[in-house]
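Single chain ahead, written as C-alpha cells, the form predicted on its own.
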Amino acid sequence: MTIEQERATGELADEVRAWLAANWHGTDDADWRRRVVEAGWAAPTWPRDAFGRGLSRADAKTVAAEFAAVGAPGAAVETRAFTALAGNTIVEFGSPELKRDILPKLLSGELTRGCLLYSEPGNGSDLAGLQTRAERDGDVFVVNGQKIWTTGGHEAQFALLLARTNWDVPKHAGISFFIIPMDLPGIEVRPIKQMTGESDFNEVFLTDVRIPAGTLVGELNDGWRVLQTALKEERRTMGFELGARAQGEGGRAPIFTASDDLIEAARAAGKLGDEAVRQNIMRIHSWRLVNDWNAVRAKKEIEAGGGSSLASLGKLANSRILHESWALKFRLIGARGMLYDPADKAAYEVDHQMMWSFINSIGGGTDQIQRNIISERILGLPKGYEPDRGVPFRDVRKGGTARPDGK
C-alpha cells in the first residue's frame, strides 16, 4: 500500500468512525438500518445512485471493519446472498424507480428471501427454450406458465422471472427479466419431496399473474443480456468463496489444512494407510488448492468488472470436489452409510451431503453448460452446432406447454 493509500484509508476510517459516533447508540433497529443505507455505508461498493459510495472493495473492509469495531450491524453487505445477486443486478439495469424501491429493502434486511423463476419442466438445460409468457395489457404484463427446481420457492418473498415477450425472434432475443412479489394472485407453490427426504425446491405455476410493468428489468425482449449479470452472481458464489482460504490456526498454510477433515475421516476409519485412500485424498486436496488459486484470479477479474467465465470454471471444479469427497468419505464409513438413520448423526451428515452435493452440478447453470462456457469464453473453441440459431421461436420444434401456433 502506497503512502497515499494509507493516508486516503486512515481519513476513511475517522469518516467512518465519526458517523458511528453520531448515529450508532447500540439499537439495531428499522430506524438504524434505514440510516445505514441512505448513508452508503451498507453498499460502500455500489454507485451513489444505487444507495452506495462508490467504493473500492478494500475500502468497504475498512468500512466493515470500524462497524464491527464498535459492534455495529448492517455494513457492506451488498456481496451476501440474494442482495448480491437481485441488487447488483438491479444495480447495473434497473430504472431509477427500482433501485428506489427495492435496493434499500434488500439492504436493510427488508428483503431477504428470494427465489429465481428461471428452469421450466420442457426445457432441460436449454434456459433460453423458456416458454413462460409474459403479455403486455396496458400497465400490466400478464404472466402464464410454469417453472420448476425453484430453491425456497415455498418461503420466498420475492423472485426473478424470465418470461418470454417476443416469439418471432429468435429464442435468446425475445425473454425479458422482471422482479415481482411472490404473494401475487395467481402464483401458485408446490414443494417437490427430494431423495434426501427435504422439500427445498418448489413447482411454480403462473396462472394469469398480474405484474406492474415498472418490475421489467433493463429493457424489453433484453432479458438474456440482463441475466448474464445474475448467473455471474449465483455462479460466484456456488464456484469460489472469493479469495483462497484463510491461514488456519497456528499460521498453518491450506496447503497443509486444507484436507484436515478427509484425513480425520480416515483416520476415524482406521485407513490412513491405506495407499488407495491416501491417493484418493491427495487428489482431492490437489483440486481444492487450485480452485482456491483460482478464486484468487477470479476476484482479480470481478474487481475489474469481468469474471463470469472464471466463476464457471469454479463451479464445475466445486462439483468435482464436493462429489468426490463425500463419496470418499461414505466409502470410509463402511455399513453405515447405507441405513440413512438420523440416530447416527455422523453417517448421517455424510449420506446426506453426499445426495445435496449434486445440487452444485445442476443449480445456476449445469455442469455441461458450464463445460461449453469455459470451451468457448476461455478456451477460445468454435461453438457446437445451433439447429434454432436464428430461426423465430415461434418456429422452433419444443415441448412442454406451448400452444398449436407454437406461443
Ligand SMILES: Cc1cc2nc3c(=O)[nH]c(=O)nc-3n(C[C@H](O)[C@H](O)[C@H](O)COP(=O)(O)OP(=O)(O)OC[C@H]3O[C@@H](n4cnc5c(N)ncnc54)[C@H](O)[C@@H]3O)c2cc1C
Given for the second form:
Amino acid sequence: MTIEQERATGELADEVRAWLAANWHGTDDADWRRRVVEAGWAAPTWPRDAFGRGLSRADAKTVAAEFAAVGAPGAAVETRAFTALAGNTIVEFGSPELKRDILPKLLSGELTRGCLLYSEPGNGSDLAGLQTRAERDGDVFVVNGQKIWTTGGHEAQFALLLARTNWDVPKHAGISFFIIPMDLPGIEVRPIKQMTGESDFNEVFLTDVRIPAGTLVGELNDGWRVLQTALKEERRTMGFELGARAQGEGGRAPIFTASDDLIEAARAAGKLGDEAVRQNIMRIHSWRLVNDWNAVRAKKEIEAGGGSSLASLGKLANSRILHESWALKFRLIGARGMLYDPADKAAYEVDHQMMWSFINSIGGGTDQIQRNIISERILGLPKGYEPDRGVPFRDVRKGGTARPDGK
Amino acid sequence: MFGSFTEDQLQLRELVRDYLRDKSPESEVRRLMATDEGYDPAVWTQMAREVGLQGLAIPEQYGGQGAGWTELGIVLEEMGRALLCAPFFSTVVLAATTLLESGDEEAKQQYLPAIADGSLIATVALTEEDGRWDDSGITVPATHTPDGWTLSGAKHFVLDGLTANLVIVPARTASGISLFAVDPAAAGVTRRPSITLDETRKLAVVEFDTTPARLIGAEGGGGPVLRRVLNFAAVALAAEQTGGAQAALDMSVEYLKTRVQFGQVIGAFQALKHMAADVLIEVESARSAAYYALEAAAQDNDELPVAASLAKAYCSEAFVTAAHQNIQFHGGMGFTWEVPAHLYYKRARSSEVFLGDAFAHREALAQRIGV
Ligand SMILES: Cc1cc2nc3c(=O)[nH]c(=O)nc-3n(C[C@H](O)[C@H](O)[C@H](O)COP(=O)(O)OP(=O)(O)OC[C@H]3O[C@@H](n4cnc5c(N)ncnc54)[C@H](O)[C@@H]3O)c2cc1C
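With the form predicted on its own in hand, show me what the form predicted together with this ligand looks like.
Let's see the whole complex now, leading with the same chain.
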C-alpha cells in the first residue's frame, strides 16, 4: 500500500466510525437498515446513483470491518448471492425507478429469496430459443408460458424472468428481461422431485400473468445482453470465487491442507497407505490448488485493468474436482454407499453430495456449453453449424418438452 | 508476488522471446539436434555476454546479475516454448545451483563467473544405470588416496555430458554422499553420446576409471545439497514444460483454424473444439502450478518442496497432454517428421520422466504434506 492509499483508508475508517457513533444504537431494525442503505454503506462498491459510494473492494472491506468492530450488521452486503446477481444487473441496466424500488429492498434484506425463470422444457442449453411470451397491454405485459428447473421457486419472493417479446427477429434479438414478484395471480409453482429425493427445483407455470411495464430491466428486446451480466454473477458464484482458498487449520498454507477432507476420508477407511488412493488424492489436491491459483491470476489480471480469459475456465475445471472428490469419498465408504439412510449421516452426506456435483456440470451452462464458449471466445475457433442463425424466431424449429409425458 | 509480474519481468520475457525467435527458429532446432554437440557455440556465448541469461540468477559477487528464480523461470518458459538446443538446463539449473548450494566458497569463485560469462559448460552426473533420482541411485565410489580423491564407475543419462567442461559427480564415500568436480579431460574419463528420443536434449554416458576428482563442500554432505538442487530443478523444469505446452497448444489452434475437411475448417468440429478447451485448462493450470512453485523457490520458503513436486507432476502431464493432442489434431501430418509436432511430443515425454515422473512426484507430494 502506498502512503496515499494508507491515508485514504484511514480517512475512510474515520468517516465510518463517526457515522456509526452517530447512528448505531445497538438495535438492528428496519429503520437502521434503511439508514445503512441510504448512507451507501450497504453497497459501498455500487455507484452513488445506486445506493453505493463507488468505492473499491478493498475499501468496502474497510467499511465492513468498522461495522463488525461495533457489532453493527448490514454493511457491504452487495456480494451476497441474490443481492449480487439481481443487484448488479439492475445497477447496470435498471431504470432510475427500478433502482429506487428494488435496490434498497435487496440491500436491507427485505428481498433475499429470488429465483431464475430462465430454462424451459424445450430450451435449456439453447436458452435463447425460449418460448414464454410477454405481450404489451397498456402499462402491463401479459406473460404466458412454462419455466422449469427453477431452484427455490417454491419459496421465492421475486424472480428474474426471460420472455420473448418479438417473434419476427432472430432468437437473440427478441428477448426481454424482467424482475417480477412471485406472488402475482397466474403464477403456479409445482415442486419437482430430484434424484436426491428432495425438491429444491420446480416447474413454474405462467398463465396470463400481468406484470407492470416498469419491471422491464434494460431496453425492450435487449434482454439477452442484460442476461450476460446476470449469468456472469451466477457463474462467478459457482465454484470460482476469484480469490485464494482460506488458510487451513493452524494458519497452514492451502498447499498443505487443501485435501485434508480426502486424507481424513482415506484414513477413516484404513486406505491411506494404498498407492492408488494416494495418487487419486494427490491428483485431486493438485486440481484444487491449480484452480485456485488460476483464480488468483485471473483476479490480478482483472485488477490490472484487463479482462481475464482465465476466469472462464474455473467452472469447467471445478466439475471434475467435485465429481472426482465425491466419487473418491464414495468408494472409500465402501458398501455403506449402497445405502441412502439419513441415520448414517456421514454416508448419506457422501451419496448426497456425489449427486449434487451435477449442479456444477449441468446448471448455469453445461460443461459442453462451457467448452463451446472457451473454444470460441478464448481460442477463437469458429462456431459450428447453426441452422437457426439469422432466421426469424417464428420460423425456427422448436424443441419439444424435456420431460417424458405423463410424469 | 504470485499471480502478477513486475514491469521488468515482463520486459525480460519479451526480450528473451524475441531473442529466441531469432536464434532458435525451427530450422536451427533441426540443424542443431542433428549434431552430437547439440548447441551453437556462438549463440551460447552471445546469450551469456550480450543477453546475460546464464548469469541472470547467479549472485553479483560471482559475476552474475543476482536475479532470482522468478526471472530464471521466465527464461526457461521461453526456452521451452522455442525448444532451444543449448546446455542451459545442465549448466545453469543443475550445475550452478549445486555449486551455490554446496557451501564451497572456493568452488563457487572458481566456476560460477565462468558459467556466467559463457565460457564454462557444466553438468551434474547424478543418475546411474538404474535411472533413480534419489540417494539410493548413487553407488559410484570415491576413494581417498594420498594424492587426493579418485572416482571409478559409470554415470548414465548425463545431461549434456558430452559437451560439459565440468562434471559434478555425486559419489559414495565412507561418510555418505559427497560431491566431486571432475575435469572431463582428466585421466580415465570416457564419454559416449546416448541415442535419445528427444534429440533436442543431449544425454551421455560418462565413465570414470580412477579419475582424479576434487571434493566440493563437506565430505558426506552431498545428500541434503542434492535434495535441494532437485527441488529447484523440478521447479525449473516445470516452467520449461509450461512453455512447451503453450507452444503445442498454439500450434494446434493455428492448424484447427486452417485445415479444411468436409467443407469447413476442422476447428468448427465440436469434438476438436472440446479437446482444445480441455488442453487450454491444462496449459493454464500448469502455468499456475509453475508460477506458484517459482515463487516458493524465489522466496526459498517452507512450501518449496511441496510446490516443486506438485508442479513437476502437474506440468509433466499437462505438457504430454498438449503435445499428444497436438499430434492428434494434425492427423497424418502430425505423424510426419516434417511437422514439428513430434519435437514437442518427444520433449514432453522425455521431460516427463527426467527428474522423476508424475507418479513419483505425487507420492513425494503426499509425503511432503505429511501423509
Ligand atoms: C440442480 C439444477 C438447478 C437448476 N436451477 C435452475 C434455475 O434456478 N433456473 C433456471 O432457469 N434453470 C435452472 N437449471 C437448468 C439448467 O440451466 C439447465 O438444465 C442447463 O442449462 C441444461 O439445459 P437442459 O437441461 O435443457 O439440457 P439440454 O440443453 O437438453 O442438454 C442435454 C445435453 O446436450 C448437451 N448439449 C446441448 N446443446 C449443446 C451444444 N450446443 N453443444 C454440445 N452439447 C450440447 C448438453 O451439454 C447436455 O449434455 C438448473 C439445473 C439443475 C441441474
